[in-house]
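This document starts with one chain, in the form predicted on its own, laid out as structure tokens.
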Amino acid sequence: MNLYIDKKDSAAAKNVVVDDMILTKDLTTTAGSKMLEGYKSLFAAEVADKLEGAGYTVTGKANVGELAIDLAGETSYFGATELEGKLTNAASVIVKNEDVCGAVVFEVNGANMRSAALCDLILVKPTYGTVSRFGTIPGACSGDTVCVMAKTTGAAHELLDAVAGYDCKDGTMHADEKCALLKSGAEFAPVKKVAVANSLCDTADPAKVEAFKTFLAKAGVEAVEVDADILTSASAAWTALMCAELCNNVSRYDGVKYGYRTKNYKNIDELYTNSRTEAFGMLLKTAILYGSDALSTGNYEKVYDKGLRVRRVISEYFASLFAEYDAVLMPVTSKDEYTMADIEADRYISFKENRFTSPAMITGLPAVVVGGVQLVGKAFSENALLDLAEKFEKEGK
């Protein structure tokens, strides 16, 4: 079990890990791919610098699946991570079992959210544009989000305080006053009414959702079941957008400027083709091919443009829900565990399991994973979601 791509000793009081999609100057960054094996950046990501500035010490780089698009890290060139025979990603295992304050991870296709749910950890996926992505390895830029993971809501919020904030080097950032709404101490309206997305709950193990609903009733929070059928469309739309944007982003890995270079080539075309063929894994190759097809002249309007239209429809649906409800309760996974047998049975399972995580990814809305479920809220409502998650920690378990 390969948890770390690179690691350093530290006697500091506040140790934290970042995953292998986040650049660091003194530790290797590979994105879980042979293409970047041994690569060290000349600069650190903004979030890494902010962690250091807040008194944290980055002690290691957690292994990730290749470009973070898989189910739970199983496609990493450096080996899958299993905990007691169950698949999970390395950051979750490190946070659960080692003496660190938490992890800062890069979410693309739900791998971190799923693993946090399976390991009973807290994960906060903040509002898109409130945490800088400068110095991260891009996957699908219209939804990629830097997230924080910890054992407790308090530790997760402290990490969020450290990394959230405006950065002029990221053109998608919100203004400082908006980012400040995520910070501890900012005013917020508590969650009083929650919509339960039946359309997604029907395709998952109901136990965790039912347990959370029981907690809500005890806490005096009204839970109302809604059909939310439109949310099931998010998976296909996000997969199309993600693959198309990923295809564009990985075009920089050509075997010329940096990264893996094949020894078997006679001309520039063979250099490009063989370097990518030898360095990329099967799932990533599939995503690249699908993304290329989605962006082709014949399919752009039918696939990519339609994905953008579905994003707008889902965003409008969430807005209609938030006119009446304070949060939406949804599952994160279809079952309580995944094994390598699940991957062998369906190599594209991550594109199916993202039906639970894609609604928050495609809209950029904040989500908090707690108790094995997720709460999705309106933009900048992280404090309200974490407040409810903290109450669950104290009263619901």
Contents of the next structure:
Amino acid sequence: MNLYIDKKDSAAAKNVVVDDMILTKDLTTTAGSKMLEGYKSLFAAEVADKLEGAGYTVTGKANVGELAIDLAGETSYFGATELEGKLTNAASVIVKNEDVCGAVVFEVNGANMRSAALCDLILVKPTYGTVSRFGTIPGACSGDTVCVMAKTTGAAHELLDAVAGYDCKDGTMHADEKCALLKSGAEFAPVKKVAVANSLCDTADPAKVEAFKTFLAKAGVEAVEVDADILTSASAAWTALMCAELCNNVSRYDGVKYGYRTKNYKNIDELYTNSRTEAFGMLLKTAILYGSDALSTGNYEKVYDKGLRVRRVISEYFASLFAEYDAVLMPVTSKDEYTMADIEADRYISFKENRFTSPAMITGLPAVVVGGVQLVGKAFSENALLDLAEKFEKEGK
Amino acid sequence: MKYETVIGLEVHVELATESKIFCSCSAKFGAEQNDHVCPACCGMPGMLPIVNKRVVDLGMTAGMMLNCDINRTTTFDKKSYYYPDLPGSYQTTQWFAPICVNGKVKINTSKGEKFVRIKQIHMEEDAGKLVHDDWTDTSLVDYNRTSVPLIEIVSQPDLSSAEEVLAYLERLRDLLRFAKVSDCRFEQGSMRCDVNLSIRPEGSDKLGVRTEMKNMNSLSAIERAIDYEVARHIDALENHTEELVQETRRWDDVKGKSYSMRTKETAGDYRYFPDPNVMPVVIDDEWFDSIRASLPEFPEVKKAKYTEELGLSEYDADQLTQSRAYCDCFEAALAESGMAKESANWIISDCAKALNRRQETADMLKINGKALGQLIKLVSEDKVGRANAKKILDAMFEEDIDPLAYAEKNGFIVSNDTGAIEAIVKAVVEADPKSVADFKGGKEKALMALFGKCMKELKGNCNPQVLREILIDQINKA
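Got the form predicted on its own; any chance of the form predicted together with its partner chain too?
Time for the whole complex; same chain goes first.
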């Protein structure tokens, strides 16, 4: 099993791994694709620099599914990764089994959130625009988020402190004083009232949500069930936006300047076509086709633009919930384990299972995965979400 | 049947910014191939675009010069297509909310005055350049031009002849140069033009089949191409020599013919969508007002002022208003010296000659106008001779100098010491008795020879009138 795409030895005290979507100078970055096999970037991601600045050593690149759009890493050209026979991302296996402070991972379509939930780890998907995307392999830029994953909320928050903060090289970032709201020690209003998203709970194994509700009751946090029907539209909308942005972002891999180049070509069109045909996997090709179609003349309004409108409606729905509630509780996965048999049964399972992660992805709202469930909060409320997660860690189990 | 021609233009203008539109690479023309490149403008994964504010400044400036409405919230979009000169396989442009809309430009032709409506102006990045090597049968890519900022000015189909097209392009060029938006050089590709052309029976309100000629880069070629296309279209309609189809054509200026490039069937779908990495640019009142305040007067307004208020001739005013640099220099020199005619002459004549020697154009005049005013004053006050003043002007082209200090340092100050002048003149006269005799014998030319020798000895630092008097006096004494 190929957990690491590239690694180095470290005698340092604070070691972390990063997803192979995050560029590093000394280690290769492949995005899980044959297209980028052996690719070495000229520059490192801002988060890699920030980690080093905070005293962490990046010791390895965790294998990821091709362009990080799959269920849990199963589409990597370098092989799927598992924990005790269950599919899960390499980063979560490394954090679970090895002596590292945690992992800095890259979320596009929920694979890391699912992996953290399956492995009972903590994952913080921070508010969009609080962690720099500079130097990350672009997947779907309007949702792509650098996240932190660790065994404990404390370790996760420390990693978040290290990577969050304004970066002038990313034009979509919030100002530094906004980014500072995420960090340990910043003032926050504790979570007192939680909405439980029924529409999503209905299609998931209820055990973990029920366990968390029991904890909330004990902790004196009010939990109210809401229909949240509109949240079931997030999956289709995010899949459309994601594939559209993805097909544009991966069009740069054309075999001309770097990356895989076919040996089999007679002209420039064959060079493009055959390089991509030979180097891209099936799920990515499907996403490229779907994304191109979503943006094509005649379909733009029906698919891509509709996706943008759904994004706005969902954002407005969350805003209306946050007028009354401090966080929304929802499942992360439909069941406790996935195997290759699930993938073989439905190759596009990740575009369906993303129904739990897409509400946070499409809106850019922060989410904390804890105890196999997630809490989605208003922008910059990571401290409050982590505070509740920490209480669960201490009292809930 | 009589036909009328309907032409709309898409004009690409490279903006005069120091750096590229989304990265800090130099945007200057003429570097070694692939010298002005970085991971961002090479389309490497992981780089994010950061909008160059100066590009928006100049986009707004262009719109204001062309009477456009400015979109106070303007956005960037991605346009996808595969071509090796496009490193990311997409171009960032403006599709949904361009910076300027609904403008108009006044042109003058032999048929009189006319307004050409501007549909929109959008900002975008340029593509790289392919260099084809026939010898090795390869194509190489130069990314220097990749991400150099452009505006595309899209006109309505309001033009009806090559003459109008040229008048419109010249007017655009004058206005954009005047506002320092671009140097608008066809020969360097900083101004390029796509011509959309169709013909229809005179008086018809239905448009004919349209063809587009891309990347035209000289005014005379555009004129020839339009004349050719009009003739081709009429021939097709009248004599059924071919069936007109909507297509893109390439103009071969050497052969004097246009060729079909691609038809609509094979044209790609550009799959535009908003670029999520570039936040909408919001132009607040302060920004808008600061650009409005920075706009220059239009050339014709300046010309009227120069002739009516300053008393310059039509010719002088025309010469000055051909270049914003001339006007700026003239106005600064005038403010310092108070002498309009003199200031104009120095620029139109002496500066123009100096630029010519340096193989530079009127737009490239960079000398300090205030210093030129000081120099003009020194000459008019007889402190510096005219020949020496020209030497000082040459020095001003090299560096920003103080004319008086420079004159003093180099011994260019006119002497008022008549005793000293007399001594030098006396020596010259004594050393050349032949010329003295010739002059006394009635040869006027001999006086000029002596005068020249004296001036040379005096290094030009003498009032010619004074020298002439002293010289004649000394000759008479000899």
